[in-house]
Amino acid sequence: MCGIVALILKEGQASPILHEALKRLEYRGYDSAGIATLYDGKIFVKKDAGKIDEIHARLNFDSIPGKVGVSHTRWSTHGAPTKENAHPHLDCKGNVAVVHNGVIENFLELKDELIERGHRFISRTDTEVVPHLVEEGLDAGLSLYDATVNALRRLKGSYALAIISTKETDKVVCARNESPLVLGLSDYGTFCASDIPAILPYTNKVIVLNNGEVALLEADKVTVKRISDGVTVSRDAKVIEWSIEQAEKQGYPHFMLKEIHEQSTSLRNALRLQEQYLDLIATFLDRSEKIFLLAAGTSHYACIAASYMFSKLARLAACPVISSEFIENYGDSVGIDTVILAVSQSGETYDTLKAVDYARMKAATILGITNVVGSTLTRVSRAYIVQQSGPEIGVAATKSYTAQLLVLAQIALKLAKIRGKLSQDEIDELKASLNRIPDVVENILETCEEKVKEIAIKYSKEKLFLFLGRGISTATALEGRLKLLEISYTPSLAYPAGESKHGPISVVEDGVPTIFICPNDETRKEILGNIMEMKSRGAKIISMCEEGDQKIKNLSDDVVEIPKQIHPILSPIPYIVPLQLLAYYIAVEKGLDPDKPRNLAKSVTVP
C-alpha cells in the first residue's frame, strides 16, 4: 500500500523528481507524503500527513536541496497518520534517512533494546527501528551497505527499504522482502520504487529485486546482492514497454473511466496468450485431484464466476476461496495431489501470497494469473499467466477483472478440449464468441453510456442497492455491488437469486433499485420469477438483458441491453461493463472521486 521511490542523479536537484514519482503512486492509497535529500553534508526532510498537493502547499517540496534522495507516500499500519509517523524516518544524529513500505513484525523487540541503550524514539512506526539499526552500524565504523545489510538481519516481517546517509552522500541502499520494489537504470541517474509507472518518464529498463535482496544505487550503476550471504546477483534489466501516456488519464475526467474504456484493448491483448503456456496451466489442472482458485476482491469474483466455466465446460470441479480464509478453511487438505491458481493483479496481495506460501511447504502446484511480470506471484508459480492488461491506476479494478475473466475462460476452453468433454463444434463455438467479446464491449460502451449514466442520475440518492443473478451471474452481482460499495459508498447487497427469499427480501420495500443481471441461460426462467417477487414488494427493477429480450424489458423500470453474439457461459465479461459505469457515474453524481475511494488502496501488500 505504502509507496517509496529513491534516486540517486549525476546532475541535477532531486526533489522535483522525487515529488513527481510520488504524484504516480497516489493510486496506491496513502494519508501522509515526505521527502528527504541529501545535500553538503546534511539530510532534509519534508514530510507531514494529508494529500500530496496539500503538503507541498504548505511545504514546497522541490525546494529542498540535493541529487540523491528518499520519498514516500504512507498507508498507515502502526501509528496514526500524523506528521511525526510519515516517513521518511530519521536516527538519532539526522544521519540516517529511512523510508519504508511492509510490517516489521519484532519491532517492539527491537525498540525495547534500542531505547535500553539510549536511541531516542519519534514515531509510534514499527519503521523508525530500521534508522537506528543502521545508525549503530555506522558508529561501529562499517560501510552504509554493511551497516543496513546488518539491521537487515535483524529485522522479521515484510518490507521494501530505501536508505541514504550523510556518511555515504553518493549512494542509495535498497532491499525487498514480501513487499515489491523494482530498481531502474538510465543515462542520469539510477532509481528505485514500488511500482514501475513511479519512475516510466525518467527510464523503462528496471530491475524487480526478488525477495531476499539488497541493492547498492550509486549514479551511474547498481548492486545487487543476496541478503543472506552476500552473494552478488546478476539479472538484466528488462525494457518496459509501457508508454507514459498509458499511466496518465488521457482527457477522461478519471482514471477509472479511463480503463473502463480501455477495456476493448485489454481484452484483445489478453487473447493474445501464448498457446503453450495456457496448455501447460490446463495439463496442471487436468492432472490434479483438488482445484482450488485462490483470490482476493474482486479477483475473488473472477474465480467464483471461473468455478462455473471449469464445470460446465471441462466438467472440472474447482473451489473458489478467499485467500485469507484459506489457511484456516482448506489449509489441512492440501497436499502433493493439489493445484492452486492464484488470481492476483498485481502479484503482490499479501493474504494472497501467504495462502500461496502455506501450500507450497505442503507440495502443492502453484500456478498464477497476474498483470504484473516479474511480481512475487510470478516467481513462485509452477507456471504462470501474464494477463497483459497494462498498467490500472484507479483503485477500483475494471479493465484487469474482464481480463482475468476471459484468461480464466480460455483456460477453462483448453481444460474442456484436453479432457474431450467438448465437441469441435462447440470449441469452435466458444472461440469465435471469445474473439468476439473486444468487439462487443466496444459496441456496450458506444451504445450504453448514456443509458447508464441517466439511470445513475436517476437513482443516485437512493440509500440502498440490491444486486441478484443466478448462476454464473452471481459473480457478476457481487462484482457489481463491489464496484458501488467501493467508489460510491452506497449500502448495497448481492445474493445469488435464489436466496433472496432467505433475507434480502426482507428490505425490499417501495424504490428500493434492484439490478438483476439475466443473460439468456438456462437460469433465465428462474430469473423471471425473481424479478416478479420482487417488483411485487415494490421494488424499482433494473436489469441488465440481452438485447430484444421483450419478458425482461416489460417487467423492468429500467433496462440496459447487451449485444446477443456472446455464449451465455461468458456473459460476465460484457455483463459487467455496464455496472462499472453505473457505479462510477453514481460516485461522481455524489461528487466523489472514483480514482480515491477512502480507505482503499491498489494494492494490499500488508496484512
Contents of the next structure:
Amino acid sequence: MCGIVALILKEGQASPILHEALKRLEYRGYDSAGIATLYDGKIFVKKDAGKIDEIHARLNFDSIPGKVGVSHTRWSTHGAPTKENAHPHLDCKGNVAVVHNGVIENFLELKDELIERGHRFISRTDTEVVPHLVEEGLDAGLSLYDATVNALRRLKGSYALAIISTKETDKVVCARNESPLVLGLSDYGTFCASDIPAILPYTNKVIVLNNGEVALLEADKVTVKRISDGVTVSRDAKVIEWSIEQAEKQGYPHFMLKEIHEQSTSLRNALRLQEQYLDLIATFLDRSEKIFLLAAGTSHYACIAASYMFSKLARLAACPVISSEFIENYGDSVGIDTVILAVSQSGETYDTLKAVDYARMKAATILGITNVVGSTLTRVSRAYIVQQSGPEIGVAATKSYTAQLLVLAQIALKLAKIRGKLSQDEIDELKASLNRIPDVVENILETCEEKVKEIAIKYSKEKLFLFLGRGISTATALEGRLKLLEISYTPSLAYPAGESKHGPISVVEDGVPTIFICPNDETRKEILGNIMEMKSRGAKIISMCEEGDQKIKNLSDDVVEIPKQIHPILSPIPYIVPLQLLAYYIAVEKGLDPDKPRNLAKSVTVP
Ligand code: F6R
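Structure of the form predicted together with ligand F6R, please, following the form predicted on its own?
And the full complex, kicking off with our chain again.
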C-alpha cells in the first residue's frame, strides 16, 4: 500500500499542496517519498528514502516550481526503501514521470522486453516499466493519453497511477485497477489521490474512479474513460461531508474496523507474490533437516496454522515455536541443517530477532515473512517474502494475520508440488480455492457483521469466554481468544477442543460463552462431541460453522455461518474474520478504544 496524489492548478504552485496532501496519506506508507512537477518544459524531481518530514527537512519539497505535479509516499513491495526505488520514476529521457500504488505482476517480462529495446532502468521497482512504456508511445507520436492507455493495456496486476509528461504540460493522466483512486474537482484545479483525506482540505467534490478506468485531468475539467474500449464514462461528483479525521478512517470509527474491512484487498495483494521468491523459500524448506516456524503473538498463531498446512499438503514437519522460548527450548538442537522461517508483521520484534540472531550464529538458514521491506528481518534473511498488507495502524493484528496465513498457504502448496505430494487435480483445486478467498472474505464482511454485532452485544458483560477448535482450527481459537483478550480485556481461554476435558472444562458452568470453530473438515464429528460435552454442563454455545450445517446449528445458542467454497486447510482465513469483529464489537460495547489497548504497543522492540 502506497499513497499517490497528483494535481493540476490553474494558477499557483503545486508542490506545497502535494507535500501537505502526501502527509495525510502517510498512514498508507512512510518509507520513502517524492514529488515531480512540470515547469518550463522540464520535469523537476525531489525524492528520497525516509519519512516525508525528514526528506522535506533535507530537500525542501515546497521549493519545486510548477502548477502541475505528481507525488508519492511509499510502502515498499518491490525493491528496498532507497532513493533509487522512491517514486516518481522517469523514462530514459526524463520526459515522463510516474507514481504508482499497487503491484505490476508482469513487470519482469516487460522489463526484459524494454531492456532489449534499449531502455535503461535505475530502480528495482515494478513501477519503472510504466514510464518506459509511455515513452515508447510518445516517441511513436501518440498523445500522453493514448500512450498511457497503450501502456495500461500491457499491465497485469493492480495499480493506481498518475503520469505527467513534458510533451503535454497541461495534463495529468491517471488510472485505476484494484488500487483506490479518487478525483477531486475545485475552482482552482483538479486532483487525484489514493484516498479522500489527502484532498479534503482543498475540495469536497470527488469522483471515485472504478477499476479499469482512466482519467484525463486538466485544470478545469476531468474526463473519465474505460481503458478496455475507450468509452467515455459520465459520473457525477459526490460531495463529501466527512471531517478530515473521519476521512482518514474512511468513515469507520476505528482503524481496527477499517483494517478488518480492508482484508479482501490485502488478501488480493497477498496473492500477487512473485513466484520466484515462493519457489526459493519452498526449496530451502524442502532441503532442510529441521524446520522451526518462529514468531510471537498473532504471528505465532499463523505459524501454528502453517504447521498443519505443511504437514497435510506437503508431508513436511515444521515446529512452530514462540520466539521468546526458542533459544531455551530448541537452541541446542540448531545447526547448519536447520531452517528458521521467521514470521513477523513488523520485522522488528525483539524476541523474534534475538532468536533469529542466535540461529544465524549457529549457521542455520534464515527465511522471513514480513510486512515491512527494509525491516531488520528482511536484512538478516537469506530469502524473504513481503506480504503486502500495507501499514497496519490498529494495535491488534487483523489484516496482517490473514495475509500471513495466505502467504504460508502458498508456500505449503509450492512445497507440496516440489515434493510431489499432491496430484495435479488437487493442486488445481487448492489454487482455485486460494483465489476465491478474497471474495469469500468480502462476502463474510457483507453478510455476517450485523449478526456478530448482535452476539457481541448479547455477551459483552460476560466475565469469561472459552474458544475451542480442533486440528487447524486450534490456531483460529487461539487467535480469536487473543483478539478478545487484548482489546476488551475479557479473561478468556483457548484450547484444542480435545484437550478441554484434561482441565479447562472445570471452569464451565451455567451460561459460560463457549465459542466453537467448526469448519466442515475431518474434525467435525469430534467437535460435535465436544459441543455436547460443554452444552451438557450449561455452556452457551456460539458456533462458527459452514453455511447450512444443521447439526451444529441445532446444538448452538448463536451461530455465524461461513460460505462453503473454501478448502478446509484454508479455513483459518475466513473463520477468523467473525472473531475479529466479535472482539471489536465487545470492546466498543464496553466503551474501550480498540485501536489503543492498554499496555500494548504495535511493535515490541524491547526484551
Ligand atoms: C496481536 C499482536 C501481537 C503481535 C506480536 C508480534 O494482535 O499484534 O501479538 O502479533 O507482537 O508482532 P510481529 O508480527 O510484528 O512480530
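Treat the numbers as computed from the prediction; the structure is a model and nothing was measured. Rigid core here is just the name for the largest C-alpha set that superposes within 1.5 Å across the two forms. Residue numbers count along the first chain shown, from 1.
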CA of residue 480, rigid core aligned, shift of 2 Å or more between the two forms: no
Cα displacement of residue 232 between the two forms reaching 2 Å, rigid core superposed: yes
Rigid core fit then residue 177 CA moved by 2 Å or more between the two forms: yes
